[in-house]
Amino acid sequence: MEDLSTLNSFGLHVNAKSVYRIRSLADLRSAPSDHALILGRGSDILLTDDYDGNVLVNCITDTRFSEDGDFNVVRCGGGRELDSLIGELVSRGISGLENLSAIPGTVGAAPVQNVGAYGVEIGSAIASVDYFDLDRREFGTIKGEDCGFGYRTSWFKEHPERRLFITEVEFRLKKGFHPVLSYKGLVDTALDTPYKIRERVIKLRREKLPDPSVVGSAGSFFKNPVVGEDQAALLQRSYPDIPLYPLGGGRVKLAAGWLIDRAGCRGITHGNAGTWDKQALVIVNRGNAKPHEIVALAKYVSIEVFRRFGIKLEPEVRIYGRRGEITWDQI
């Protein structure tokens, strides 16, 4: 058995049979894939138990740059740290992903959750995703438009039965500087370069989120819920200061962190698990937390939000039990 505490950002001490670090396509062909769990840095998952199988860790990091007309084309190995790639893009003067700076995790994991921050989602820049199908033992490619990117979801997440190890992601980033500065904290005309936006984003994240090298967490634990306009209007009548983000089509996004805070759950503790005192949306390991403590706290938070607002929270993190991925309702 091998300890996975360094392979999940919560730092939970759970085990797997064996761990295989995949550094090349040849490694993939030879690695045991039966009942294998794919990990990058484990930054958006919750392991609720020991895993009864092997773990394949994506360590493919090769990166290539080219140009195609008005676009910069970047092909990056799925095992590279996303923030490392963004730092290099900015140093090369390539814009488009700087709003996603300091998001923990790998390039290969980013399309699965369609990670996003400060008005930018990574799916908008993805041209294609290369993968190895662990069950069919074959390589393939999915075009960006076929990835089903949505709010914190994608085709990969919606079809867990297809165990795809993402080997490489191709990004197409329009040349020039096209800043997205609509979110609070970025509305500033002084942010006139990708580097300045990156530095501001990093500063904002450090002000409200725990340092992942010090405090274990999976970032935002819950998704921001989306409701209809009528329900949003009812909530606003009762809570005039509630943040509302119209999405069009009669849909409105709510701020899960605000709901959790108003439900009295910011900064609370259960055992060795707690919600972060500067951002209630983040559940943290306060030191040697057990998986069941994280689960119990998250369940309590979701119950309190539903009791107060009638809103059902859904986890943003992916949840894995002894035999593989499980749903929130199965815990």
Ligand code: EPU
Contents of the next structure:
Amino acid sequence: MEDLSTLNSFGLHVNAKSVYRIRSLADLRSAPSDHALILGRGSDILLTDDYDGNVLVNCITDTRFSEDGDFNVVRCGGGRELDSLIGELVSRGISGLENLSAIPGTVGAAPVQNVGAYGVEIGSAIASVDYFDLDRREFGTIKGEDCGFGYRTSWFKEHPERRLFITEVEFRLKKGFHPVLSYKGLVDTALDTPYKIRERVIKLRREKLPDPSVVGSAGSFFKNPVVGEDQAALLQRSYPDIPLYPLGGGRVKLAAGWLIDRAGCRGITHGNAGTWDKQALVIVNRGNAKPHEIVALAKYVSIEVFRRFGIKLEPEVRIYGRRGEITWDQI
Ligand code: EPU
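Next up, can you give the form predicted in complex with the ligand of this protein, since the form predicted alone came first?
In what comes next, the whole complex appears, and the chain from above leads the way.
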């Protein structure tokens, strides 16, 4: 049995049979992959139990840069830290992903969740995703437009039965500087280079989110819920300061962090689990938490939000049990 505490950002002590670090396509072909769980850095998962199988950790990091007309083309191994890639892009003067600075996790995991922050989602820059299908034992490629990118979701996330190990991601980034400064902390004309945006984003994240090297968490635990305009208008009547983000088509996104905060759940503790006092959407391991403590706290938070606002929160993290992925309602 091998301990997975350094392979999940919550830092939970759960075990798997064995851990295999995959550094090349040859490693991938020879790894014992029956029922294996694929991990990047485990930054967006909750492991609720020991895993009854092996773990394959994506450590493929090769990166190649080229140009194609108006675009910079970057092919990056799925095991590279996303922030390490973004740091290199910014130092090369390549713009497009700087708003996603300091997000923990790997390049290969990024398309699965379609990671996003400060007005940018990674899917918008992805040209294609290369994978190895662990069950069919074949390599393949999915074009960006076929990845089904949506808010914190993708075709990959919606098809967990296809166990695809993401070997490489191709990004196409339009040449020139294309700042996205719509988020309130970025509305600032002095942010005139990708480097300055990156520095500001890192500062904003440090102010609100726990330092992943010190406090275990998986970032936002829940997704921001989307409701109809009528329900949003009713909520606004009772809570005039509720943040609302109209999406068009009669849909409105709510801020889960605000709902949790106003349900009285910011900075609370249950055993060794808690919600972060500067951002209630983040559930943290306050030291030696057990999986059941994280689950109990998350269930409590979702019940309180439902009691207060009649809104059902859905997790943003992916949840795994002994035999693989499980749904929120199964635990
Ligand atoms: N708010 C509160 N109390 C809180 C937390 C938030 O009142 O405890 C309010 C804020 O004041 C703000 C609103 O809720 O008016 C939204 O909060 P924030 O701007 O911090 O963003 P978020 O919607 O909570 C999302 C992403 C983050 C991403 C930020 C910035 C999701 C689930 N989360 O958070 O992503 O960094 O926007 O773009 O979409 C992650 O996915 O792990 C993550 C950290």
